[in-house]
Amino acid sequence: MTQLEELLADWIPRQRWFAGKGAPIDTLRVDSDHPLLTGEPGLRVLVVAIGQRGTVSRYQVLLGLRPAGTLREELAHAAIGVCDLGSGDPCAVYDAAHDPELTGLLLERLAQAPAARPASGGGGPVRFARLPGAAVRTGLRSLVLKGEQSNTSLVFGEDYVLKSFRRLWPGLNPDLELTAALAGSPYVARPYAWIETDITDDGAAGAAGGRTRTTLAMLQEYMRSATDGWVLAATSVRDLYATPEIAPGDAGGDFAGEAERLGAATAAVHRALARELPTDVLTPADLRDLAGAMMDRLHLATSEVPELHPYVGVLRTAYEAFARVDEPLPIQRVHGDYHLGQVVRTDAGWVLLDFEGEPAVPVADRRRPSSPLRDVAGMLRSFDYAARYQLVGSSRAPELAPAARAWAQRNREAFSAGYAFGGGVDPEKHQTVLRAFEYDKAVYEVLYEAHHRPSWLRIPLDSIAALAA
């Protein structure tokens, strides 16, 4: 390894967006390393491939250079260490996202750069565009936001918010493409632009020079007033904990009417998608093989998880009525991984946000279409976690536990209308597809709270067992 190489296989596996953590490192290099300034200080886009057991990820570091001994006090905490980059003198090398020096320069490149649409051509290593009619305001100071786990967001002033994709894959990200399609609605943040470049793609062997068009970067309408869907719904619950005498709906914050609407909202979203963008069906057959994935997820989460055992049953009942469904299914493009932290309420009403869909799995798979009914079972997933979540190690769960079920179930019945209402397929008509699509993201919550907090894992075990009931 170069000297750079060896201080990013010491820093990336620390930070929280690496997806590869309780995996060694085997191989780390940097596939292709941009300049976009150069002198003091200096910005580099690098795309660092990463091996471990088998496999190889790649992701974006934005690169701060500045002379050795010169890192502002403020910058320490965003260090990589201390290098040769080839000029004879040590450098310091940094996570750039955090020096609003330097992604000040994208913001201008952006403001600057041509328009185009996200699926058009483009020359150089990496490129920047921007939307037809989208205007980028420059001159205003990054702030990055804490707490994201994937990716890296940067908040320019008041007006914009640049998601930087730390784990790339080859192709379009979700994300853009279904923003940009749904540009003009009132359930989205606005796109302005995007940033990206070209990586090599280990299984395209038939692509030029195995390079395939990625996205590093996109720039949208920051959501300033905005409240967190899931932040909304948890003091809701709370709400309900000190009453629980009181049925859900008499309670002073009492979530349904904005479940009702959250419904609607999804529902327009959806018919907006299906016009944009291709829709197909999934014919009987299809479904079959639907089925047995989902079967197959099965076996996997009870070979790991030993507490699903006892609910086997009911899931492959339901895996196998899924799969005797006679009627096509349509399918078109989705959200993917729709939940309460994905959507936030404005004084205009509720907006989308992150389109995605799951940042471990290939984009390839996550622009493939799929029923409508996969995001409505995820959002009825979160109204069980959300109801449930704060009674984890509590003494007062027994007693709270009637109230949970009753605010979840309320909730999931507004939101169910609120998507019928707004034009969507009638959630109550089409139980058999919907109970598999839960039963689905129930039985992925098991694995997922069993490796990375087994605390939480009652929450999906309680939840089938309340939908079999």
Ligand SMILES: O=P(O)(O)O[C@H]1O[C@H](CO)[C@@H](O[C@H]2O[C@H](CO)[C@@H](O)[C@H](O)[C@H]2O)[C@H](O)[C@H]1O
Second form
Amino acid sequence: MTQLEELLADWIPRQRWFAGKGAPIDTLRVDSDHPLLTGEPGLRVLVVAIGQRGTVSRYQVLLGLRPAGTLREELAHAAIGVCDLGSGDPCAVYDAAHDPELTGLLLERLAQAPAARPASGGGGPVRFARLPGAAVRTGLRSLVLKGEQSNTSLVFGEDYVLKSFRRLWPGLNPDLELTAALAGSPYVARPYAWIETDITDDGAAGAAGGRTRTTLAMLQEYMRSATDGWVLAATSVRDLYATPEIAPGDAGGDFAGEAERLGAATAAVHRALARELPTDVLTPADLRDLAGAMMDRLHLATSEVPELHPYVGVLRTAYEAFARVDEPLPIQRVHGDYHLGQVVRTDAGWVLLDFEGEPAVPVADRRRPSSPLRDVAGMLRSFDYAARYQLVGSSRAPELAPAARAWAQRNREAFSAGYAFGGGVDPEKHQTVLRAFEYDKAVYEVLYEAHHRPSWLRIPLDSIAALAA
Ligand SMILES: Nc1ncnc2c1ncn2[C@@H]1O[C@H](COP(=O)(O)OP(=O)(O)O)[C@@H](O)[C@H]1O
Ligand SMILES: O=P(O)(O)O[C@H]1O[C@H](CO)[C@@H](O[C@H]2O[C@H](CO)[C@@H](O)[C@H](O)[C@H]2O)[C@H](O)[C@H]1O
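Return the structure block for the form predicted together with this ligand; the form predicted alone was the one displayed.
Below is the entire complex, every chain and molecule, led by the chain shown above.
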């Protein structure tokens, strides 16, 4: 390993966005290293290949470089270390996402980029492109958005978010693809531009692997007056828990009106996606395959989290019932990882964000059409999370449990009603499909929490126990 690779092997596992926590790093190699700015400071785009238990994952690192000893105090938290990059002089290397002097350059390059459509255009190892008609303002200072994120998002002024994808899967990122397909919708933040490169695709062209056009980052409108759906829902729940004897509908912070409007917005986005992108219908064989994939996920999760064992039988029964559904199940492109943290409430209504799908799933799988009820199930799970998370480790949990159930039930029903009213299929009439998707999402969450937030593992486990009761 080079000095830089050694520093990265120490730094990357400590980052929130690193998906490989829980397994040691066996190999680390800088796959590609493209300078965007040479001199002092310097800026490079690195693609870092990390091998763990026989599998290679790739991550993007925007590397800032300054002469050793000149890293300003406010960038100390972004430091990766000091190394010699070949010039003979020691160099401070750091996460450039935190340095507005360097991120400003990205905005300039995006503003000057040629107009293109995603998956078209070319030229150079790191390419900047702009959607036709999208003018980008420059000279704005960036700040890194804080939060439990799988990626790193920068807010430029009050105008744009530059979402830089950390774990790179070969291919067009569905967030860019779907956001671009939905451009003009009042329910989506306007997309402007993107950055892409070609990365090694181990799955392509045999064992040698090919190079595949891959999205590195997407620039979109910053919804400045917006509040996160999770924050709004959590406030409503907190309000109810102050007086748990009151029915959620009579409590001052009732969320059902918002949940219903969110359901209608979701249906509108699904209809737009069905108009813009391919649709299909699942055959009985497809349904069996899907049920098989759900079982595979359950087995994987159970091998990692043995507390799932008691529910395997009930879950299998639900997946088998799903496999036997004998009505045509329409499929289309969907959000794929839908929850309250992916929607924001603006003055004008709900806006959906982050069409990336489940970050741990290969992009090729995430881009497959699916039932829109998968998204409905995701949001229903999120109401359950919002109701339960304040009970984790709380001595008031037994006292508050009935209020938690009532809040989740009321908002699940309101969301489903809004979804049907907004032109989506009526979730109430597709219980077998919905139940299987909800279980599958909860099993995904068991794995997600085991890897990222073990103290929240009880939330999906308790939900599975309740669904199975
Ligand atoms: N365009 C935007 N406008 C306003 N807030 C945003 C925007 N994009 C992201 N956010 C905020 O950042 C959070 C995380 O963004 P998201 O795209 O979901 O990233 P990740 O995939 O890393 O979770 C969102 O929950 C939202 O609060
Ligand atoms: O937002 P991401 O694309 O990074 O999604 C991942 O992280 C989410 C947590 O931030 C996770 O969502 C789970 O926790 C939410 C509360 O924090 C809850 O509202 C969701 O229902 C629950 O699934 C998501 O699953 C994961 O992919």
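Residue numbers count along the first chain shown, from 1. These numbers were taken from a predicted model, which means no experiment stands behind them. Only the largest set of C-alpha atoms that superpose within 1.5 Å between the two forms is called the rigid core.
A displacement of 2 angstroms or greater separates the C-alpha positions of residue 444 between these two forms, with the rigid core held in common.
After superposing the rigid core, the Cα of residue 139 is displaced by less than 2 Å between these two forms. After superposition on the rigid core, displacement of the C-alpha of residue 368 between these two forms stays below 2 Å.
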